[in-house]
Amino acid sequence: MAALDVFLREQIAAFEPEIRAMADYCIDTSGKRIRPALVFLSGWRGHGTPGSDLIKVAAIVELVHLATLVHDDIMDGAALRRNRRTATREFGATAAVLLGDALFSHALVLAAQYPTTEVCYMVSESMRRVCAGEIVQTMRRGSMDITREDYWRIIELKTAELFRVSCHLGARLAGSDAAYVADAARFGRHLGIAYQIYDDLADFFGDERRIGKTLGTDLASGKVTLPLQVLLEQLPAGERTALTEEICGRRPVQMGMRLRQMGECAVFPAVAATVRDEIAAAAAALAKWPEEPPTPLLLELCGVLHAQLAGLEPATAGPRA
């Protein structure tokens, strides 16, 4: 990660002088760096340090991710990201959307530097799929026209795709067997789905100071995630109608009431069980590869997500302030 930080800082000079400070604002070192970690761990061969190819591809996926965060914060109207003002609050929405585009573009510049087209092809395809997921979600905002299958498809595209490609490229660049590369990618996909559902839970049950970003934006922006779907299924008809009107923007959001209802309807344990199922599916993808050096390291990430999920549970005792 130290080598990755150095490499990312070096990339700031590649941007035009007029926007270097803006790029520097986004390319900080305070994030969780889950996707680069997946690259490094999938590419671990049991000795030495990550080579320059792994460091570069880790930087590529992180730049793509940072670009999506810039765009997400614009669409969500978020004020806080990583415990500081979002790019859209710092520079304005118009400049921020173009800044996200610039980060995307530089990721492709780096991907094009590999001797084969495989990295550039996979990164470009993943960028398109991530954007497609965000577009579908955006088009469904403020609408009840979204099924469980639709929700799954959205998170598979917008989040799980970059987890998947991180694992694939890490294992591929390390020279792993093709079958292991495929299973590592499957691990990444399931872990990404689990992580997004966890993130959707955190939007309702998390602590904004601890998580470091604006929470409560999903309901406010009309984004129907799994916690809201479960709540809608449990509420009596009259309350379901009222919540539907809040989602569709026809009445003010009653966040305190909705959090209380989520507690009464056991929304947290129901959604948390789904997160655990996806974590189990991720672990199962690597079950036949216990001797491969990356396997135990990747499985540790399953434990990390289990711990993060458990850390949300105390917040279910009452509404978030």
The other form holds:
Number of protein chains: 2
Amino acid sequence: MAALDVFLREQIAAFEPEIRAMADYCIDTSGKRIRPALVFLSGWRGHGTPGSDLIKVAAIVELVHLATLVHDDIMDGAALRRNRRTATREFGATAAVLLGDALFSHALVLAAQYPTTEVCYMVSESMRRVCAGEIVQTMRRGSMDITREDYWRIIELKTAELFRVSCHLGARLAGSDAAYVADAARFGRHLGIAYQIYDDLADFFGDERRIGKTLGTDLASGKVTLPLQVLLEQLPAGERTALTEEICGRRPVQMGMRLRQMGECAVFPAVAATVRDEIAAAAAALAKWPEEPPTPLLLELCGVLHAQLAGLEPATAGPRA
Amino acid sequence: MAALDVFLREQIAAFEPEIRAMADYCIDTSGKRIRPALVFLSGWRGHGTPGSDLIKVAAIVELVHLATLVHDDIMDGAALRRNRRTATREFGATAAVLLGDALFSHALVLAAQYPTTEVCYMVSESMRRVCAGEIVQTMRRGSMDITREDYWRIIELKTAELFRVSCHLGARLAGSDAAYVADAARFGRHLGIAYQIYDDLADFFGDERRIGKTLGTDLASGKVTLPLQVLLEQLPAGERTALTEEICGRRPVQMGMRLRQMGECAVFPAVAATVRDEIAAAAAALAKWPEEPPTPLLLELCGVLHAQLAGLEPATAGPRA
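Okay, that one was the form predicted on its own. Can I see the form predicted in complex with another copy of the chain too?
Full assembly next; the chain just shown is listed first.
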């Protein structure tokens, strides 16, 4: 990870002088670096440190991710991200649109430095799918006809896609055989789904300081995620109608009450079970490959997510509102 | 161009089903297709129709251009583009950000279909430079300390860059030798600068119906372009201060008067001379190559721009306000 940070720092110089400080601001986020970690772990050959090929791909997936965050924050009108001002607030929405574009472009400049076009192809196709997922999510904001299948499709595109590609490229560049690359990619896809559902759960049950945003932000912005779908199914008809009106923006959101109802309706255990199912599916994708060096490391990530999920579990009946 | 339209239509199917209609809307603009024309002309070998390699690169540069237009229109808050509703107005700013991203991603998916990474590299680097130019322009809005050098740098990045790459890739894919590729690229760069200055002139002297937007939009949005720089230099001190305040947004823009002053101060001939200088520089870049098949076709483009410029020339002393 230190090598990745050095490499990312070095990339600043590649940007046009006028926008270096801004690119620096965006890259200098103390993010979780999950996608680079997936690259490194999937590409682990059992010895040594990651080679320059892996570091570069780790930087590429992180830059793509950072670009989508910059654009996300514009749309959400978010003021803070990881407890610092978003690019939108710092430079204005207009510059933030372009800055996201520049980050993404530079990711592709790096992708074009491999001997074949494979990295370019996978990264740009993946990016298009991520965008498609976010577009669907955006167009459905405040709309109540989102089925579980729709929710699944959205998170598969917007989150699981880049997790999948990170694992695929890590294993591929390390020279793993095609069958392992495919299974590592399946692992990444399921882990991405699990992670996004966990993240959606944290929006209602997390610790505000730790997740760096206000609880219930998704609900307030009309985003119908799994915890909300479960709550809607559990509520009596009258309450369901009221909540529907809140989601559609026709009446103010009763956040305190909704968070309390989430506790009463056992939303947490229901959604957490889904997260665990996806983690299990991720682990199952690697079941055939216990001997491959990345396998134990990737399974450890499953353990980390399990622990994070457990840390979210409300001590009392209700969420930490 | 018909083959390009067919190819672009076919690309719609490559987008995720949920966003096809939106991608279709963005691609279905009756644009001028200048950049694809540069690809085809630079890649002309004296016989036959453009091969699939050229058509694909023409589609790539057009998609990149369309992506930047979609993002531009968000920032300008523009309602109309080429006399139809912008993507921002049609789908909302949020979806438009993502849609631009998806168009750009797909351009790179196509670029990754060439045998080497050269097209990916040139297109993504070019895109980053285009964004940098637009960022500089954005950050300088309403600011009066823009020198002529700053203006030049902005248009070199935001417009001339993609013109340059279009000519480079056209000549390159047609198998021209490296010296001709470099000169074709130089031609494209100068033509791009000439075209952008012409376009900035049209903002004050154009026909509203033909250019599809309100005269003086740049001035109203605080964008300091060459015609405005020339006007500022010509105005007496008191008037200059007043115009400065209008550009900074500290008082309402006196559009009628400013357009009239442009006529009185002979802004048109001064700026038109600069356009003609750049057209001449473009032509000079090809002076060594009269026998190369693309040369006469590219020089014809210079003639077209000359004619467009002449068509803009005010019949009377003042602009067509």
